[in-house]
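One chain follows as structure tokens, the form predicted on its own.
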Amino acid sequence: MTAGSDTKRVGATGTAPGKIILLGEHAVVYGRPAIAVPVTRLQATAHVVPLPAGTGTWIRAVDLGRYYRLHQAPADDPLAHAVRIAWRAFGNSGEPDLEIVIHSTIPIAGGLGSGAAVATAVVRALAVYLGRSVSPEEVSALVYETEKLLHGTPSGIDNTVVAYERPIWFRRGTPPEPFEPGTCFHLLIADTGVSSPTRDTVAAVRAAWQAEPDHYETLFDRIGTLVARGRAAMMSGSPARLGTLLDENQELLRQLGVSSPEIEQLLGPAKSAGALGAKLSGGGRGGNIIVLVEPARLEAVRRAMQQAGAVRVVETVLAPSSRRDQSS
């Protein structure tokens, strides 16, 4: 969309998906690779509405029940930070006269990239509002600045996969590598109902690594190796092999100390009901688990996790580009 008065009069909207880390969380903070994918059935939306001159900028976070003025927000407010950095990055100064209305279906503190998705939606909405064309790389770089507020020492994987909206191979300090799965992989994402801020678990693992660096470096190396095998399994179209690797990654996450009774309470029934593999996703100690399932077992596995206490189960499909429109 080009810049112009019509654009500003009608406002502008930006959206962004959630995400899950299939393999490699925590180790990715220490330079090992990880695989992450978008979850398009969960979305964050930001809508920019022009206001009369002199009104200033207002942020309406619908799901949080918050409505506040930009200049009154503290420096560590991630929504306000996203607005400020995007507005400046797009060559503007001062405080614009507009309202930014934010809504998201992505659960907070569940390892689904809610913070990165909301910030991405805000950046995209402001870009459209100003008639700016921005690349996924530019969006990701801006959103990474908000990730620092949310997570302390983020790997950068959340902002990257959300901005690119494709499965990616990610390694800190190197360009992300989007890749194509060789077949459809059917996943269920089950919410434990326990909030799990990523900042807290990342900090806990860092403290443990500082106390026993050799032990934790070995675990990170093992995770990095199975991530490489995971990409090969996905590209060759082998769900059974990928399922085994999910289970192996979960065992290593247990050894990192980031599993929890609530997570294990869902993993067991999922496997018993026929899941090919299952693991926590994100920071751990709550949040969500991801389960790889053959289509014929989807409903059985879903019911098993619901009966075990899952408060929400979302289905998503990783599909080759030729079939992506049918699966999103």
Ligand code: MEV
The other form holds:
Amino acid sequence: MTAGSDTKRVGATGTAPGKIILLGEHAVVYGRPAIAVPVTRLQATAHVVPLPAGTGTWIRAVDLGRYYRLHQAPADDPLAHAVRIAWRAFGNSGEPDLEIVIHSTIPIAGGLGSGAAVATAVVRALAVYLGRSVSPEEVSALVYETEKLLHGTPSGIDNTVVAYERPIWFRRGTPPEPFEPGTCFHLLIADTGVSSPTRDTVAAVRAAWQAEPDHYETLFDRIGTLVARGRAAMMSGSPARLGTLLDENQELLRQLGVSSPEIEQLLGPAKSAGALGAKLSGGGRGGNIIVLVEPARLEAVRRAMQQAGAVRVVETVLAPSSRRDQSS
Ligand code: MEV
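What's the form predicted in complex with the ligand like, now that we've got the form predicted on its own?
Starting with the chain above, the whole complex follows.
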């Protein structure tokens, strides 16, 4: 929808995808690189609808079954935070007369970037409503403020990949580098059904790092090295090499202490059914795993994980832009 005064009367919509971390979570908080990709099959949507003057701002979080007034939201409410930050950043003061209706198909606390996606959808909807065009950098910077509220010490990778909607090489403090995969990579994203807030796992790794800094720095370095090899494998179009790197990353994540029995319960059957590689994605200790699979093995691997207890399996294809219509 184009922005402008008509838009303002009828309302506006913003959307944003989910995300997965392909390689490098946790170490990325400590300055190592990581690779993340958007998952457009999972989406957050925000609709902004004008209300009569004096009504104030109302937030309807459909999936959470919540409907509340902005000024009554608790200080740590991330949706209210996103609305306030964007409203002010776009040059306004006070509280607008708006209803903001939010839907999302991205599981919460599953490592798929639901918080960043919902905040991004809100920022984009308000931008359209106000007739503002916003760059991915601006969106990412605004959403980072809500990520801090949700995650404590986030690296910024979630808001970045969700705002850019492209595979990115991310390193804290440097501009993100979007890049092109050299071929199609087929991934299954399987949900353990265990919700695991990123804030908790990031805090657990921090406590472990504080107790044994040298040991954890070594693990982070090893993760950083395999992330660099991962980008090369992706750009040169080598699923087999990327699969091996996913497995190696998973082993290092185990050593960081963020795997869990529910994650391992899905990884084993996926590998036995022919996956090229598999790992947890995001904070860990629950949430989702990602599994790289050759197209011919997709159904067998999907079935194996469902039989092992996966509550949902979503397929996504990481495709070069020339073949992007295949991606999901
Ligand atoms: C969360 O998607 C990824 C983590 O590395 C946390 C972060 O980067 O902020 C676990």
